[in-house]
Protein chains: 2
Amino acid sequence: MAQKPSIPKGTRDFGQEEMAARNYIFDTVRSVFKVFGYSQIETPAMENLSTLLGKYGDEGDKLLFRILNSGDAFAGVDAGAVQAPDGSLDGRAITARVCEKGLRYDLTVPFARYVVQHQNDISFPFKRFQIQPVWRADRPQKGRYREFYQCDVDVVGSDSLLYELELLQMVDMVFSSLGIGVLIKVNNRKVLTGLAEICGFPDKVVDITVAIDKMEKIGLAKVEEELLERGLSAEAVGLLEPVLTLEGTTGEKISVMRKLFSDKDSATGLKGVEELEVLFSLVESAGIASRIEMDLSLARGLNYYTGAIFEVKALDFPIGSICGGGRYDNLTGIFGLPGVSGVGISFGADRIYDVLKGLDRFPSGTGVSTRLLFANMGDAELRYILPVVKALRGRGISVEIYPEAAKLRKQFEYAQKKDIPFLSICGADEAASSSVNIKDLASGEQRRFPSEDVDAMAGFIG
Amino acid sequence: MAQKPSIPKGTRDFGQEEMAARNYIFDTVRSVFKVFGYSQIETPAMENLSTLLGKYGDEGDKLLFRILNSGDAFAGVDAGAVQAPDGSLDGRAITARVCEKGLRYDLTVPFARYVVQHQNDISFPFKRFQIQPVWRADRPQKGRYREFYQCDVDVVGSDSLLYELELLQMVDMVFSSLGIGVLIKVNNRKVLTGLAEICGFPDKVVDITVAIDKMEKIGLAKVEEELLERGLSAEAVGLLEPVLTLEGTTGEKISVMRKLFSDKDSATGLKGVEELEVLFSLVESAGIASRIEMDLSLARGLNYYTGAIFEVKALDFPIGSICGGGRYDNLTGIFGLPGVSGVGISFGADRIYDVLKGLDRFPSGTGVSTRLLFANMGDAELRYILPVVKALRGRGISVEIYPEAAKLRKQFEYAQKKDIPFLSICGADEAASSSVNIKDLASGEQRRFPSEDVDAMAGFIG
């Protein structure tokens, strides 16, 4: 095999520096999830296709990676039965026969499956997080991969708005810890439903949301024109006008909407407004550092969310949303367990990585591992330093010994290439005087320690 | 869908307690790898089949999970061309047409692929570790899964025996940290090759190793009988007798072998003996806590290793090897980069888990996350405690608030079910006096803190 090996398109190797940077993100997220009392679970990479199919729409079904059944998958499949009239194989028919499993497409459906499967072992409200890769047979593009990690945090089994608050607090704590300024947008699906209902066009939720979203760009006249084109009546458009032109503080906006829904007697709309009001009031009581605002045009995952909808954008870096989520009232219903309300968010590790990289906000030294290199001065000196090295490692300090008694220049180059900040050259003199020399390669400062004073060495190496 | 959902056989969900226990193992292993200067990498779950096929023998090829090409994989495949004479589909022919990718079968081949692919970006010796799941279409059994994690640590680009020492030190440190007493067995492939050579049966390495292994069980006479049955000459068997009956200290054993190889002029055997001698001498200089012994019957991965061979067994728990590895001189040769020597070991996370569980050695509290539950006494009290909760979480303490103002009994049960050790019930009195009550549920001790003295609370909660 002379050809240089490669990996499947849309997948990535992570070298030590990328890994260190990614672990910094995952560790931050994980530690925040933990102080809010969320526990980690993991589900298998492979799920039965019966679990996955039909959960992501037709387009999603096409993007599932299917796994060929093990053994001879095609044994017993009669060619005639799976053949199209033109002699080619009928892909759909044969795939159903030879593939029973697929790779995880997201963490939400496996989580729903997990909750239903283990419902008798779980105590509700069940607070879990999950950090695992997912796979999608999307066309690879810049920033879009076929394998990528998701970090999901959800709580199911309660409809308390305290959990909406918790999620916003976690978002705030994660991005504060990472040093990324963010804008958190909040909406509520019930408000959108209420708007469509009072207009008399309950199936036009998406059109109305899109219209609100376009207000800033094209103005009221054009937006109203578009709504008419999309089939809304003039009366309906008139009704929506106070919402389209909504201004002021969150409190003022909420007042306008409350009046509208009250006048039109929309219980759903009023419930949505009330949820927004309570949530913003809880946020104020708890105090968060991030910017947070109500955005009625926010409609991500509209078919899916039933209450709060969240989206997070980086303030100082142009990229799509880096985090998002919302409340869903019937996630586990698809697996036969109805009435379990949940709310969750997902952090986009790849985009957060891009933001940190773009803003140069990774802490210095994230990628560095080894603190101290002992030069290899020959067998006798090696045996002299072995116990010192052992003692330093026992204190949690990362230490390497150069593998052979090569020229010092070569050993020094190794330290440089690996960004190792300290170097120790212990020759016959040091061994004879039971001392250890350590040099700070950045400052040039060199110090000598008694070989048994490992604490002092550890203090110097930091 | 009324049927309770399930996962593919041979795969597992990990709930919060198992995850915590597994993370305890991974964190221990990872921190040890780090103090020895090894850096983490990750490779994709999917590799091209051209990377994987032929690397694990015919049996391994059959155990690869293959991924159906995305899009319509069967488009353009003519049924006639992939049809067996009996009308069924020719599995081998069609699989080659519709599957280009497979799931990672181990971490070794992807690592070799990684080294060759990124050879210009890597500085050698390259010290890496990798903790990721692998997938094998094995028949699931007790203790054998189709998805399981491997923890591999390897260094490539040097043949220094210092790295063999490092690996043994890492094994020692990992199992000392985990509180598992182990026996480390060490062998050298060159010694086995030398023995087969001096007998005049260079192709009988496996037979000779098996014979040595059986000595304890069936005794010299029977072992010699078997060797004759397996085609060795009487002279060869006579030559092996001093090795079969080897006794005494490592030093004494090495002397006997050195004399044998010296008499018979086996350069390979002598090299092997010398490597063993140097390694044991380095181990003595460095000092390790685990039991370590030479075992000439150790032959794992015989086709693969070219120098040292390691295997680790738990002393106090009956289970197969929990860690193993060795030196390989030509791992990257399969991808066109010859002459890169490496040595590595792999920790078996599932078996280590079983040992820790069997010996009850998981530290207490591994599975517990939340330290303190605040009871929910109503809206006003909730708003009073929110800033306190925030401050505690800011100090890294895991805190939850019960989601609604339910009966206290119900809230208390939640704390019990989740093993939350501290409970705070702050009602109107506490709010009025700006104080916070915290009760240690195990000891019954209850303390009251000024609401701003978060440090004192943190100290009490631990």
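Numbering follows the first chain given and starts at 1. So that the term is clear: the rigid core is the largest set of C-alpha atoms that superpose within 1.5 Å between two forms. If you're wondering where the values come from, they're calculated on a predicted model, not measured in any experiment. Compared with the form predicted on its own:
Once the rigid core is used as the reference frame, the Cα position of residue 280 differs between the two forms by less than 2 Å.
Comparing the forms between the two forms on their rigid core, the Cα displacement of residue 11 reaches 2 Å or more. Shown in the overlay between the two forms, fitted on the rigid core, is a CA shift at residue 421 smaller than 2 Å.
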The other form holds:
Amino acid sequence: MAQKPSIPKGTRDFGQEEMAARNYIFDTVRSVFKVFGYSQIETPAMENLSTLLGKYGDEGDKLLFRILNSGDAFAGVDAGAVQAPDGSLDGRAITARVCEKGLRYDLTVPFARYVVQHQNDISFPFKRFQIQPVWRADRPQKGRYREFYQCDVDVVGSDSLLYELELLQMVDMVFSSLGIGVLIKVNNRKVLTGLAEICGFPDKVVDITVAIDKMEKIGLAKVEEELLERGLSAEAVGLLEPVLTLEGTTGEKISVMRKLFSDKDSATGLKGVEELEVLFSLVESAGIASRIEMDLSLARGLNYYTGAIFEVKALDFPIGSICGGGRYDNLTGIFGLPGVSGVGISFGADRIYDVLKGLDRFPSGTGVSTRLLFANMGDAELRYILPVVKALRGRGISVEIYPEAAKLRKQFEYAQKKDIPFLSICGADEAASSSVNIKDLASGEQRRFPSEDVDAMAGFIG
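Now that the form predicted in complex with a further copy of the same chain has been shown, please provide the structure of the form predicted on its own.
Shown next is a single chain and nothing more.
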């Protein structure tokens, strides 16, 4: 019995129309990255687990797809060495022995590895972008996939806040070009570190950020419950609450936080507030059109962030974050190159696709590849049009020839189904007069060109 074909949950096939739409996103993002002077690189789909583990926190480590070693991966594994105290098998102990590699979780950690490995071949500040898939062993749901593309742009080798501004400008330009209204949320991990310090729990900054990062999903009350479960005192949680719910203008929020950190003598928190103040001043001078707000509850759960953090949400479509990132000072140090600060942001191509599709914002004709179909009228006519087809393709026009000399109605229906906008029917009369007849199927306009006037044909076809 034939096996019913299927694909793993959390993955998707993309047909020709979907790929045309996705390439529209990739081309838009790529063009903006290049305008700001970023160059493209690629890294392998798999990395050594030693590169990936410990960079995303415990929850991130659980979502890593591990790859079995080649051959008989379990040969030589001592069953006794992988047993838990209760006699059951210890999954972590097993994977540590049979898995040395994993699929990349994001593009930032592989980028940090790349920078360290190629430090003698690149110039700093090093500005790069990547457009590649990543994998996470997450529970599939709307807007969340196990395989998805990221469009990352990062710069390392400078701690200038001009690069934070540059990232926000690119976000504004990308989504303006795509016709998506967005809200850009900004915070600073130094502010969150300062909050942990003044709460009396500086060693629990990771616990605090992981809990706060869930606030939009589970609400303030549940976040407070989780903070208590993670070991914070009720007094500490009470101190955090008014900060997480702080409202007002950017200037008002900065004034409140500056006073709070000054009164509690937190140099780290004050440094974060200062960086936010400078960044928002630059944003105002740059004239960014998109809505940008300071959100002191924004945490970004990844452990490697140390400075500014960003998250972007679509204004008119209910979906999670479609873009996010931040400043990281210590990531390359993990791989042996300390003191190299970096900042970057990642555009979630799959979610952006869902937003554009949901809002019907893809430009008309995005999925059209072939511009002109030549009808097949027979062997002699086919040989007549072949040089014309070659010349048009040489000018970058996408042209097809129908494969058989079928009835014209069938050939016309083929053009309609594929949304081919132009059709040429060259019979014996056209061959005798060395002309080419082309019809615009949308408007009905029909024109005849000398067979050698390829430039005029290309202009009509567009």
